[in-house]
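In structure tokens, one chain follows: the form predicted on its own.
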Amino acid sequence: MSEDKFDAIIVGAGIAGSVAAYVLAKAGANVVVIERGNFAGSKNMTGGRLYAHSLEKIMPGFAGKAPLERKVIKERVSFLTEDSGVTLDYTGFRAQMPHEESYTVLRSPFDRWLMEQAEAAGAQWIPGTRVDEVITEDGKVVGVQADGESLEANVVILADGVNSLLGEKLGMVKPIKANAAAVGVKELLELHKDKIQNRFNLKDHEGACWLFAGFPSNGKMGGGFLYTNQSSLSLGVVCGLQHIESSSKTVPQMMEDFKNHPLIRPLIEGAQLREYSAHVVPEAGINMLPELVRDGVIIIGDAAGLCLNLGYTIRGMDLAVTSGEAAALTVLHAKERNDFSKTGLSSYQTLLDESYLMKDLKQYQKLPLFLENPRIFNHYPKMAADFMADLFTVDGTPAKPLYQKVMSCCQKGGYLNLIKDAICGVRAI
């Protein structure tokens, strides 16, 4: 071991790890962050959506300083078939409080900025270094081994992503099951900001988030997404791991077909591919939470499976922020008492339980199982498209009453299935 002993070693400089470092350093703790990439965010491609409430609490007014892309004012959810789409569209122009706002972000510059705030607060930073082992003595985590060097700490905070190999080695994280995760393919498409604003009917700094179900994931559990950035689009497809083997398309093919869908193709016309990435996404919510605390160790962020896919929105970054803050406050409390045992770190679980984070995870704990229903991504998008086509088609034949059109579409799917899925859906949310 080295002579210096840290209050905390944080493995991973994603959002969760950087926030934990910031809160600890700001309180005067001796903390170091070890990141495998050459800089924070180097492995986080394209981008997504940040709900501001959790970071606003820690860094009031951060939105005026951080490299955010666009404030989200447009929400869209579409059900796609091969040649059609039915879209629910909401645009909100009302004034919002800072904690109510959300933004599209590109993780590479955003994560880099967040780590810079932690450094400015006093956190130490070791990039380009992989942590090979978590060191234990008598069952207690006491440090890490990285690049042949051992570093000692009162607490090790694992923020090493959804596939937490270090958590697995400790026996705290179970190997990912196919039904608990999805593979996401993302592209960053460069497009002039004027074209983005014209195509999505946006003004400067206004943004849109658009989610798609059905065709993008080949009728399997998953979907597509599109986020508008200042001068680029984040476009991608997500598909449940357990469905990939039985799918008639590979995930890259799903992505290509999605880009060529008649609803999507005009939106990305002329855009240039700048980044391409794929990664595993946690999907099971509270049902995949690992053991969060042991003697000398805490697990946060994606490593703890903290993600919520509600169909109409996807949340992960705000949960990462909150878990990072909770871990930091737990370490500070343990330091005051000089107790870094599992009992001394148990306030981490308490803080999560008392926050929106665990309450939301519990609220939607039945949703992942409900989304396993293949009719949601296969039959219902087609049913919605067929109904809308029937509703708006005038071909010279006598018009049918509206209720007959509704009943005709429902009959194709089976009334019993509709009733059963409606009941299950209500119970899940």
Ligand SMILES: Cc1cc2nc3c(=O)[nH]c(=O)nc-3n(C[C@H](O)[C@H](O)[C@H](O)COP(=O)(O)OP(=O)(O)OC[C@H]3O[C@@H](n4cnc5c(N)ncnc54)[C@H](O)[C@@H]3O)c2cc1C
Given for the second form:
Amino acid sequence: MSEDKFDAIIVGAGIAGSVAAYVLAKAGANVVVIERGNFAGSKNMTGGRLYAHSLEKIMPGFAGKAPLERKVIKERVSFLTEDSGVTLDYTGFRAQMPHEESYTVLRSPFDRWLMEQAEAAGAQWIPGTRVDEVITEDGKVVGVQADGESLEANVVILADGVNSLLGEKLGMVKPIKANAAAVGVKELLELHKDKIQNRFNLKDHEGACWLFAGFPSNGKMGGGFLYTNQSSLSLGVVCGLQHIESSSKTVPQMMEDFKNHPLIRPLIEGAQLREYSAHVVPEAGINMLPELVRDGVIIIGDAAGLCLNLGYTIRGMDLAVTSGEAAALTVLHAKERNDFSKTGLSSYQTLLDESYLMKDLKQYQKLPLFLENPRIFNHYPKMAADFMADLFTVDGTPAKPLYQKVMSCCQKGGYLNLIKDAICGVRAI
Ligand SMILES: Cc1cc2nc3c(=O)[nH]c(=O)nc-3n(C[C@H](O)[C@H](O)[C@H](O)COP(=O)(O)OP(=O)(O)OC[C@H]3O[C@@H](n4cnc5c(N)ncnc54)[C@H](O)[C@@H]3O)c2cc1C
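Follow the form predicted on its own with the form predicted in complex with this ligand, if you could.
Following is the full complex, with the preceding chain placed first.
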């Protein structure tokens, strides 16, 4: 063991880790962050839309300083079939309080900036180094091993992202199950900002978030997303891991077909591919929560499965911020009492329980199971498209009354299924 003992060692400089480091360092704690990537943001991926509320609480006015892309004012949700799309479109021009706003972000510049804030506050930072082991003595975590060296700390904060191998080795995180995660692929497509603004009807710094169900994930659990950045588009597909095997298309093929969909192709025309990335998303919410605390160790962010996929929006980054803050406050509290045992660190759970985070995870507890229903991604997008086609087609034959058009669309999937799914859907959210 080295002679210097840190108050906390943080594994991973994603949003969760950097926020924990920032809060600890700002309060004068001796903290080091170890990240395997060569710079913060180099290994990280998101869709990505950042809901500002949790970071605004820690860094008021951060939106004026951080490298954010566009402020979201436009929301779209589409149901796609192979050759059609039904879209719900909302544009909000009303003024919002800073904590109500959300922004499109690119992780590479954003995470780098966040880590710089932690460094400026006094956090130490070791990039390009993988933590290989968490060191335990008499069942208590006392440090980490990285690059053949041992570092000692009162608390190790695991912020190593989804599929936390270190959490697994400790026996706190269970190996990820296929039904608890999805895989996402994303292309970053460079496009001139004027074209983005014209194609999406946006002004400077205004942004759009667009989610798609049905065709993008080949009718399987998942969907597509499109976010507007300053001068690029983030376009991607997410598909439930357990459905990939039975899908007639691979995920890269889903992505290709999505890009060639008649609704998408004109929007990305002329854009240049700048990045292609893939990442796992935790999807089971509270149902995949690991053991969050043990003697000398706390798990935060995606490593703890703290992510919410509601179908019409994905949230992991605001939860990463909140769990990073809660872990930091817990370590500071434990330091005051010089008690880093599981009991001494138990306020982490309390802080999460008292925040929106655990309340939201509980609120949407039934949603992952509801989204397993294949009709959501298969039958209903087609039903919506058929209804619209029927409604707007005038072909010289006598018009049917509206209720007959509705009934004939509903009949295809079965009335009982429709009623059952509507009830389950309402209960799930
Ligand atoms: C396709 C997709 C779309 C998404 N869309 C959204 C969205 O629009 N909005 C939203 O809020 N959330 C979204 N999410 C979720 C969000 O991206 C995550 O919840 C968030 O990135 C979690 O942050 P984190 O800091 O916990 O983990 P990560 O960002 O994954 O950071 C973990 C860090 O730990 C490092 N690390 C891992 N192991 C080690 C080790 N042994 N030693 C050293 N370093 C290590 C990694 O290199 C990485 O930098 C999306 C996710 C995906 C995949």
